[in-house]
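Just the one chain here, the form predicted alone, laid out as structure tokens.
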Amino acid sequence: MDLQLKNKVAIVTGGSQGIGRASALRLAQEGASVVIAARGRELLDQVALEIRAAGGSVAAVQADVSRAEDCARLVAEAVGAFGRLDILVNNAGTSATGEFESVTDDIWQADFELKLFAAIRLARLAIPHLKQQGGGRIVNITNTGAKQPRAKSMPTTVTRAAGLAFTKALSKEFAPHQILVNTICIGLVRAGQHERKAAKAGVALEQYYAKLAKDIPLGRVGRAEEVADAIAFLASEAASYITGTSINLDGGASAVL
């Protein structure tokens, strides 16, 4: 199926590992072209480069999306080397959980800022730029705790939860411009941040991986690339009658819709 992303810009956040370097790489095969963002310069250059190995146009851009000035420069570069901006992923973050006793104002504060003051921005410094090409798409990546939380899941469980209210708010302000806003809720999908907590056990990862999927009703951890598929769907002309939803991208484990 081509979903007609040839010649449409996107901006990837959290893109140099995991669902972000995946949905990078599925949307420059599409045709489009595509600014990845994140903090270390290591790992961006490397995924720039497979990109580019591909047939893909990249630019990679070093910024921490937490901070209101790294956001302003992300898409002013975006911009500045494609000239337009059609397509917005809001990926970056992490998986921030704890007693709730012990989770400070300032871990509250930083997830805060990093998953939803990221996305609010960036769709804030986007949109003007979607209006222009007569529409577009934003993509918010969240989790299915949002709709769910379990106990010592703050704050992401919180965070998450306000990407939802965010997303549908923003799909009802901005559908009359043809900007579809919608959101993914990702379950448990393999990670870096899994391999680490293997390693750290002393675990063997698949033997870790086979632990999680135990509640899973398809019996496996997600991939990364199956959270790209969707991205990429929701992204397309295929999809140009979907706002204001979420995908729940789990593998069936949650119990609600």
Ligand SMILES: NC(=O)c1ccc[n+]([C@@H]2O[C@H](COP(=O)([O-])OP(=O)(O)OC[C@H]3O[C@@H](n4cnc5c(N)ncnc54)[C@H](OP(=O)(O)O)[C@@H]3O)[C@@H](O)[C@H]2O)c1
Contents of the next structure:
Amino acid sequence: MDLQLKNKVAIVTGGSQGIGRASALRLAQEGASVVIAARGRELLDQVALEIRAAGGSVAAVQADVSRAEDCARLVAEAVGAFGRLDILVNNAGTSATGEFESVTDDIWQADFELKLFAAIRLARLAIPHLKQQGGGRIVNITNTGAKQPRAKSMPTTVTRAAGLAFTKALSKEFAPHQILVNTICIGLVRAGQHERKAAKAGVALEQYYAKLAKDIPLGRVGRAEEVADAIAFLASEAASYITGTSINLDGGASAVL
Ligand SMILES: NC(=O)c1ccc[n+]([C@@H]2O[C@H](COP(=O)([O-])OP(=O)(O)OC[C@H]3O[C@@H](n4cnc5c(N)ncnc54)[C@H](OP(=O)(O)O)[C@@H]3O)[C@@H](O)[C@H]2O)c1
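Moving from the form predicted alone to the form predicted together with this ligand:
So here's everything in the complex, that chain up top.
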């Protein structure tokens, strides 16, 4: 299937590791010019090298998307580098969960800044450029926990539930401009955050993933490349009649549609 991403320009936040890295590689492979953003320079540069080595076009922007000024600089640098913007993938984030009574205002605030306000600000900055192209795509990465919040899952599940509402409201408002907005609700996917958790717990990585896989009907934790495929599809012409929806990418683990 030709995804028709040649000449398109995509921003992928959190593009230096895990799902963001895999998505940036996939979009570049399909012909899009990709702008990857993360706080850490080293991994960002490594991914940029990988994309260039595979013949792709990329710009790496060091940015903390929980800061409004960095979001503005990111979009400006993307448009400065490639002259247009067509696709925004709001992916940067990390899990934040705890016992409710131990989650302070600062933790709540930081989670909203990283996972909700970054998406809000980047969408607001990107939309004028998407309109200029006669349309575009926004893909918000969220979490299946947004639809079925469990005990001790805050602030993440609340922030992510807001991300679902944001996706739907934005899709309705900008459909007349052919800006299609969707979310992928992730279950468990192999990525840097799990490698760090396993190392912290002193557990071998495969043992850690095997334990997580016990409650997943497909019997394994997902791969970042599997999310990347779904992102590339939603960003492409193949998904031209899909907007305002969510896809559970969780190996069947979620109890809800
Ligand atoms: N993997 C899963 O099982 C899973 C499950 C549910 C939801 N998700 C969501 O999927 C997304 C990707 O997660 P992942 O598992 O691929 O994580 P990961 O491997 O830890 O990668 C996270 C990426 O986000 C970047 N990032 C973090 N904070 C940032 C900030 N303030 N500004 C800019 N970039 C930032 C990181 O780079 P720097 O640290 O250098 O900034 C890194 O590139 C996240 O939103 C996560 O919540 C993942």
